[in-house]
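One chain is shown next in structure tokens, namely the form predicted on its own.
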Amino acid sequence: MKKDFKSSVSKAVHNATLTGALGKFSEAYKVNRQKAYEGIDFETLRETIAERKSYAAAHLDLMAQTFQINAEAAGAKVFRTNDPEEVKAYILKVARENDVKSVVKSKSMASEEIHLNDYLEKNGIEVGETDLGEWIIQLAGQKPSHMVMPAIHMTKEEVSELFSKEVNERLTSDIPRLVEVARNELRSKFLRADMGISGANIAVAETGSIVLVTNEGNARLVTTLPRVHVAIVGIEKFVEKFEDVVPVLTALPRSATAQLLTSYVSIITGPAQNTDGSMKDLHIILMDNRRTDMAADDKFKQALQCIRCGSCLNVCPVFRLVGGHVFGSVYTGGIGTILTAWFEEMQKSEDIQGLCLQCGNCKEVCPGKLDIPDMILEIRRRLVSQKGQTLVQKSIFSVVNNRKLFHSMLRTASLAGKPFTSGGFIRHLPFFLSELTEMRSLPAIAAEPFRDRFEKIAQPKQKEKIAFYAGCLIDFAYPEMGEALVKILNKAGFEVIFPQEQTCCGAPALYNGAWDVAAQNAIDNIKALTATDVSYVVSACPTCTVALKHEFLKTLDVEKKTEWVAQAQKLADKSIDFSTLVKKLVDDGRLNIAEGVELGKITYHDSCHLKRTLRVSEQPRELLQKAGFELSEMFECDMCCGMGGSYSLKLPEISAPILERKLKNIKETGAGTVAMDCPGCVLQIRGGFDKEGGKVTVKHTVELLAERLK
């Protein structure tokens, strides 16, 4: 990452006003969104939206032609272009033909995308934003920091300063007074404007209509008072039929601001009469700007299902720390990274794609069913494909791809780390490594890895065999977790085998765009784990389980190693996460957990991959309660802890405050123990508590259950 980008991230994270405003909003949003969707089947709703929008995206030419025919039949003038420069030139031409001196605009990301304001102002036309948030940032000379709430990063005091300069009057930060000032200032702009420019939230091909939603009514004034109205419509806004408007309007306000409906919904079909009885001059510009290219791309065409609600930003643990300005462009957040890569250039997403934690929160709430994390991974893959890996990445992955060398280096690191180890933790490291232990203590690398300890475990002979995939952390940092797993599965009648040839699951390479490295990791593990006939392949690391069940297949397919796909599928079919397997064994009567004992209060942290990819959340809770723990849920129990694999090493300035919030939420439950199913989360949270001197015990579920076997 470039130094100036890292610097902007650090500056944003340390901006208390920004993080305070975004943090409060995101916390309230989650609760309010849930209320707003009460009585609505969200999954069915978003399935409908995704289906209607994907149909329109797959037939953009047909949508545009149909829309143009119907809009022109209603009296509008329609102009379609792929070129942003032609959009600006067309608007300037219309302005000059109508002797336009002053323009008012309602909120339009499409106009931001082509930097229309600057262009018109350079050509002598006054432009006034009329959405309150947009007007504030226009006065401040800034870009929007959020797709729906462009000025959310500013305080009322900062706004009063801006307004004071604008009206040449010393104003207080009294909000009703500031709103009154805005209303007075903007009303005069509406009345003298010659042209109104709007965007559109929806464009209906069947009727040639555009639909606009606002809370302030400014779009209605922009589109009715001036004698000329120009609407800039990105062609991803198409729906085929008028009835398709309903699902979008149902989801848009609920997902954007947790409202049941916005205060104003305007549907415009053809020009209306001006106040003097003449007909309004209505121009609708259908702007492509590489949207058709996007529709033809198998991976990114789903991005055209976006309804621009911004819910992905509202639930993103990174966005609520850094806001939108660090993205450096018009569009922000995960979806902004994707749109920037397409509407500008792939290279401009090089730094900002690194902000994505891959936690999957955005995917859960997206009304268009966009898989934003997956598209970010694809951007990383294409960037590495275009530019190659960095020297550092090449060095690291060349080691990871050589299992013997990789494991030898870990054993050496165990010895080298001894002088810095105390109580199982490394709390300080020298020189350039010191940053690694600033926000949390690190686990000491085990003196004896699990693969060595396994050989010494005396297992009862059993007919049924199960393979254990440990992953690097359990193998080399937390071997006791592996021992606990063997103990539990032996009790359930399994003989555990540990294929010594298993190696890294490939997740670090995959998440950094090095898919060729991940493919080789997949092949090595497939060979190791399918060599013996077993009932299951179990892992106590959700990230590794996701690799075994899903990512090996995907990676091999993309890297065209199709000769391995059948074996990868066989491995995927047998792979299972620890808690799901143990819950099944308990339900089947093969495993008994000691009951009738009160073990006190416990809280549970959901790891991102376990809950959102493997869909496992209740199983570990039920097992822990069956064992005698009293479960006390923490606030945001399923919010990422900030680990994200190598993310915590690359962006500790973001990982640290996310961890800090997680520790606070855990402590507020009053529980003495926090359980989780991910060794990576254990590393992050246990290390965080050790660093701050907290007294909360951090345990993997496997350790807690092993103590409670009958």
Second form
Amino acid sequence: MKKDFKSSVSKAVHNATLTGALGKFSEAYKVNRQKAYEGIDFETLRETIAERKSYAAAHLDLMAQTFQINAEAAGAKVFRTNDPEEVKAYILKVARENDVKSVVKSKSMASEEIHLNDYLEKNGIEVGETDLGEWIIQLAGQKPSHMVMPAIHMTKEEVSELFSKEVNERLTSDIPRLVEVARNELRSKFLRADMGISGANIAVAETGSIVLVTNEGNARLVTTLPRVHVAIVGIEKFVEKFEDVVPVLTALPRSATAQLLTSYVSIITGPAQNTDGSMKDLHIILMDNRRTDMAADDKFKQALQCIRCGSCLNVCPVFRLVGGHVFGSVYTGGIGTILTAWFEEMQKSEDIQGLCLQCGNCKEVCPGKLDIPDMILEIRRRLVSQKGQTLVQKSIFSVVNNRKLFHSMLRTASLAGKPFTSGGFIRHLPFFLSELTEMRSLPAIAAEPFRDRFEKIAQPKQKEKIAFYAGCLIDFAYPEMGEALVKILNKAGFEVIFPQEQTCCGAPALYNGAWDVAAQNAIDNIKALTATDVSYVVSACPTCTVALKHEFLKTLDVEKKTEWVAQAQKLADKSIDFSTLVKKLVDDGRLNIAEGVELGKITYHDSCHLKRTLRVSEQPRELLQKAGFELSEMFECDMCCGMGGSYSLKLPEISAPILERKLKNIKETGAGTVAMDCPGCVLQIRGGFDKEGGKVTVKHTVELLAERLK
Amino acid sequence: MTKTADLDELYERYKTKAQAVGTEVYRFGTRYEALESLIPLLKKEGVADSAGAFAVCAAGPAIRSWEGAELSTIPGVHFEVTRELAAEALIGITEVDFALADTGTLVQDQSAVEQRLASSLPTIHIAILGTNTILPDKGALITRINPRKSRFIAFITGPSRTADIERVLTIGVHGPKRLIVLAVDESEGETL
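Can you now output the form predicted in complex with its partner chain? The one shown was the form predicted on its own.
Zooming out: every chain and molecule, the one shown earlier first.
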């Protein structure tokens, strides 16, 4: 990670205005968005959008041709190009031909993408942004920090400062007054502009129409008052049919700003009448700029299903801390990382892709059904395969790749009897997060790992066998969780086996782009876990369970180790997370949890992989309530705790405030205990409370349930 | 023709959603009754024959029927909508083609430039809506509008708004600060 990137992150995190405004907005957004979608089946809606948009993306050339024919038939002039330079040259040519001196613009990310303003201004043409946020940014000489709310990082005082300078009058920071000033100031610009430049939110192939969605009403003036209208349309904006605007218009305002509909939607088809009665000179520029290449890429073609609502930014625990400027580019947040990698270059996304925690929030709310976390992992993979790993990473993964060496080093660590504070690369291993003692204390490495303790557990003889996949954290840091699990499963009539050859699940390697290492981990585990015939392979770590159920298959496929796929599928089918299994056993009457005792208030933290990949959230809650706990939900119970595997090691300045927020939300419930199903979250949250000296007990569900067995 | 009960229900749904985004909605039996309320409204807002106080009326069946009536005797009321007049108008009056009940939205073919001028430049936009043209939602609308025939189709949902400064909702940036809808039961129906 580059130094200047690190310092821009640190600067952003310590900018109270920014994190305050974004934090408040993201909290309100979640509630308002839900309200805006009342009565709408979001899954069906986004299924339709994804289908319609992916159809268009798969037929970009046809869409562009059809659009061109229809728009030209309606009287528009259509210009198609892949090259941003040609877009700019074309606009300048149109401006020169029409003797254009000043331009008014309504918000267009496509124009930002090609840095159009600079270009026109260098060529002597005055350019005025008219979207209030964009105008503020233009006056401040900055870049937008959010796709939909460009100036969200600025205070009213800063805005009043800028406006005062612009209108030569001392203004107060009264917001309605500032808006009034903008209205008056920009009104005269609208009236004297010779050219209006807009983007488009949707372009309809079958009618040659463009659709503009705004709240302020500036797009209406930009497209009405000047004689010439130029619309710059990124070709990902295509839909095939006119009726396809319905699902997009249903989702876009709801997802962007939690509105049922924006104040204005304009559907423009060909030139309309000018104010002097002549017909408008309408130019529509279809801009490719690598979108066709993207559409041809199996992994990234889905990015063209994006409707640019920005909801991925609004729900991102990292974005709400750092805002858009650390992304250093026009497009920000999760989708911005992907667009930057394509529209600029893969290399430019090297630092910013590392901001993604892989928590999966964005995937849940995306109206285009984009799997942003997955595309970011793919960027990581490609960067690593192009550039190779760093030396530190290489040495880490060469150890992780060798189970015997890996495990013997962990044992050595435990002999030292204290968490590592220095020395060697072992401290960089996935959970030896010694650099993080600032924000939380670390668990001691267990004196005796679970794999050794397991041999000493006397299990009753049972017919049915179940394999336990411990994962590194339970094995070497929290063996007591493993023991609790064995106790519970014995009660339910299972003999637990622990295949000693099992090793790291490969998630750390995978999340760092080292897919070859992850594939080797997968193969080692498949061998170990399919050697004995068992009813289930159970894990009490959601990240490990995701690896067993999904990632092994994917990794083997990408790394072309197809000979292992059948075995991997077999393993996937048998794999199950702890709470789902136990809930099932209780429902089947195979397991009794002591009832009738009041254990007091508890709150539950949803781990990212459990909730959003495995879709498990009710099971542990039901089990805990059955055991006698009174559930008191915390605010943002399913927001990431900031652990994110080695993320907290690489970006502690982001991980720490995310953890702080989590601790605050837990404390506010007044519960004495917080339960969770992930040992990684336990590490993060327990460590946070230890450091703070808090009185909240942090436990894995498996421990709490083992105590309550009849 | 929509049945009265359905019509009332649609109107109520439209009104609720429109009011939720700051639209002022009134219902009248006839055009004449609407006009009887419109005239005092214009006077109360201070429409006058001076820059900044004009009222511009863009052609439509109801407005045409009022032309020559008392409306045209009010100083400052113009039935021709030019760029210059609209820019100095306090009030713009247009007749819309449809409304959508589920979002509180007005829909109008604004291919004719005076419709755009009258609805976008003045401080107050008064829209005349035929109650029987209220549709449930965009799905019901989409087959009734045709972009091949209508070059500029406008959806209007409440007054102009922004939240670009500190996320504080502020009304009236580049478009009207007030949107007043006069829903008239007696009308010539769908015109788009």
